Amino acid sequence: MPLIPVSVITGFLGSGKTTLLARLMRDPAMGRTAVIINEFGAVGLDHDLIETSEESFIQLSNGCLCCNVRSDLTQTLSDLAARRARGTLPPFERVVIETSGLADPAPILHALMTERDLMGVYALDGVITTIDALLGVATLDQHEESLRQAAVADRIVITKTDLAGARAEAVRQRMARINPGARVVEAANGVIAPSVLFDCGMFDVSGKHPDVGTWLAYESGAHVHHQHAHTEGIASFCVLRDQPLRAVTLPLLLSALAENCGGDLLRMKGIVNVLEDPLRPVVIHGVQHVYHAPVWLPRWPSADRRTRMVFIGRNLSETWVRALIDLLDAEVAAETAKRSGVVA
């Protein structure tokens, strides 16, 4: 029998990688794919945002996936294979990992060579590696889990590149220098066809980064505990809400949390609860400095409709942003009444 191919697709936070696998979920050559999503963070958005069968599809939420390979990742592929062997799961071809986006993905790519329980049915495929054309170049200086992430990687996809300009092409020349025997392609909106990123081959280091084969190696130690340091001062708070929040208050949240959170929100995105019209509900994203404008989905992708926003950054008041969001919906109604009153 075949040995099933793994793909993972890994990238920072706010990269776009859960744009582009939402895209090609879509595409009907992925039919018959086990999406598996590490999300950082108790509560997870990813499951809600892209479309998938639902027997297929399996939610990793605890943490990051590179810290618990080995009973998480293990565990799950294992599950898989077996509920697959006895009929209870469609016959999936193909398997993508989605990673948290603080992953080192070196332990996860040892894991998948070199478990036994994993090496009879499964075969790394390659790694797809998405960077945000717009803030790729800093993230790159600033943190030492984007440059593994397109370090080890057999496709480089450059993201937002309708929204970057010439900088694009600075994030092309630092990728040639990082892993210069990596495919780099360009996807604005996550739109690109799956053979461009699918169909790698057997995972080989030849070609790329150097400290690539050294990251594999020491992952073969002794060592038994992994500790990373990416998690030190960053942490995730999820803000539920089962009351609706008015469509206005979500521009001026996005712009509040630009103006002073700055570069300590890593990243946040949610799905919102609109009052005006609850039936379709609202996406938000924001990296940094950097907010897009909320898009309108065309209906509720769950049962599930609180209103559900995740932070993930440094030096973040959990209260400063309920309290923020609190006044600002508080200050909408209030204005709203008022100007309702004069019509009246």
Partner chain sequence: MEDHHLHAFLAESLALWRVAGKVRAGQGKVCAQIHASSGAIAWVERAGDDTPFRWFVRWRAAGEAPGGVRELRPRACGSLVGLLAALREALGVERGSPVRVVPAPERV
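Switching forms now, from the form predicted alone to the form predicted in complex with its partner chain, please provide the structure.
Below: the lone chain, stripped of partners and molecules.
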């Protein structure tokens, strides 16, 4: 049975998440979508604003999804899948989760990636983050939550572009610095085609290649080779490597990143040229210390066969990451030579 894609819509308070979701749900293409909304207050309002079938609509009002009701989310998704299997719920083909405006998306992504009950049923499609063209820059300046929501996004939707005083270009420029791998789009009054926002994840359940073209656009766009950008401690940079990495280096690298960077590493994505199998690249993807097992693609998605890794995090040292990769690979090479009796 195909996995059900799950998209997370996040964004700061008042940034237009519910407006966006409400408009999306009017599109016939979203007909078979289950919706889970997390509202921070005790009395939910957002669900009244969204038209969808009652049985495939769940409201979680017990607190912020990223901390208080993570287990509720897991239970809710499990229940939805069970009811779908029993035929007591329409056979929904997609789940959209709207977080509260203060949520840190990372724990929600962790739940989707790691909960045993969910892994065989659902696949994380991506994170869609709304940012207000009117107040977005100020919100990013003042609220850590907003920065984290932008940093982990696969799609960034600039909202309220129709309002007087909107500064969409300023938001766009800011996003290019915080999360250059995310596709940035605009939506006035939430009007946008679902196809722009969905099926954007690392693991397309339809079998397409992951969206490496978008999230590795960092180094091919306006950004200067090897230059990193940072805003209020949130930094992003792309590591390019002409030389292939040894396969054993990869798990060592992931361990070192998790253990030494901790929560400062918000998201990491990469396509890696592996020495032992240079015709098939490996895709790696992690949120903080949680990674999907590396996936071997059948072939390179373009003629560019360099290893490319995008890092987004707080107070990350690009110099440290580059040195770590070089030193680990050199160490693996030396150890391999030592064990095979060859002098390195």
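Numbering follows the first chain given and starts at 1. Keep in mind the model is a prediction, meaning the values are calculated, not measured. In this text, rigid core is short for the largest set of C-alphas that superpose within 1.5 Å between two forms.
Q: Can a Cα shift of no less than 2 Å be assigned to residue 325 between these two forms, given superposition on the rigid core?
A: Comparing forms between these two forms, the residue 325 CA shifts at least 2 Å.
Q: Superpose the two forms on their rigid core, then report whether the C-alpha of residue 94 is displaced by 2 angstroms or more between these two forms.
A: No, residue 94 moves less than 2 Å.
Q: Taking the rigid core as the reference frame, tell me whether residue 295 has a CA displacement of 2 angstroms or more between these two forms.
A: Residue 295: C-alpha displaced by 2 Å or more between these two forms.
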